[in-house]
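The form predicted on its own is given below as one chain in structure tokens.
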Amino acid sequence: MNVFRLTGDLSHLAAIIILLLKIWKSRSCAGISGKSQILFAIVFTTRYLDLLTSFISIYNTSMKVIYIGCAYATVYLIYMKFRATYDGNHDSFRVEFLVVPVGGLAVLVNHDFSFLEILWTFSIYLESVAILPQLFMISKTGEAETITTHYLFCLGLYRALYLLNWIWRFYFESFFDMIAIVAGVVQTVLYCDFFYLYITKVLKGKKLSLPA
């Protein structure tokens, strides 16, 4: 463990929290994509069916459970108890776009040709696209409500935070890892273009829009 990979995984939880309490507070899951988080929900639970298998720590189990607990809540809120305020008319992208073209990529590239590995080979591959459906809304209506772009933006740099975790285990535990990294790398791109209208707009408390 190190300062990077900890402050990614705060990061992350810190997203994953503020989303919740953005539908629970509001009573609404206006603006927010059931599809990205649908697939975010397929991420976590490939990712992490190891916890019937191994244990490594209570830190990182209980930052599993966690992570797909609130996953399949946040998809909860969305599908059924506030399922009369989501927008499913610009929630349109075709994730079947994304899902079949990893799962074939999952099985064809990977460290090992076992089940639990191509799982989880296949959950980083989604994860690194999972937030396009996301992005693919805000475009489609014009702009973001600001506690939706402070999700994204603490999404995004869970993904960067990582990025520099990856360069830390290599130069200090001689640990490379090329298929995180790559995948990490298109997901932080991904990101890009939202970060600087973030840090150039909604800091200085204007609206975010993304250019359709």
Second form
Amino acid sequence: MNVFRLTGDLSHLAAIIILLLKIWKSRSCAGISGKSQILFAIVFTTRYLDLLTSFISIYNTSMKVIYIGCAYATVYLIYMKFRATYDGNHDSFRVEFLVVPVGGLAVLVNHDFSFLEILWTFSIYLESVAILPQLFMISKTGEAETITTHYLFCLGLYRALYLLNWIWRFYFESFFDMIAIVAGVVQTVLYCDFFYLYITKVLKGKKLSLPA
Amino acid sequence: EYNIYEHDEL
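Following the display of the form predicted on its own, present the structure of the form predicted in complex with its partner chain.
Full complex below, order starting with the chain above.
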């Protein structure tokens, strides 16, 4: 555990909680892509199946349980409790175009051709692109609520901090996981355009809106 | 040495 890994995890946790609180307090999931949230629930479920097979630490186990629990709670709020506020017409990204290639890639490129390892690999690849339906929705509507941009910033920052963590671990622990690193770079790059808008607009007190 | 199949990251 190093400072980048810990702040990355906390940034990830902050993102998840910001989103849950936003939906709960406003009693609305307007502007939130339910499809991205379903993808994140699949990501956590397929990655954390090792909860059943191996124990790493109390920290590790409790964070995994919290992430999974919050992911399903978010999906429940969007598709059940506040379903009436869900903007399905704008959430029109075709997720099969992500899930199918990512599934194929996980079967072809993995560390070990075993059930749990392929699911772990699938979750790493899927996470790297799971935000696309959300970004697509924002580009379609041309705007995002400020609280939604805070969520996206924390979520993007988390993987960027993990990149620093992997550099640290490479130098100080000789740890190197090519699959996680490549997927992590892809994931972080997808947020770059958003980071630019966040810093130049939201942090200066303006609403995030895209030119028509 | 780390066993890469024991994924200790989240």
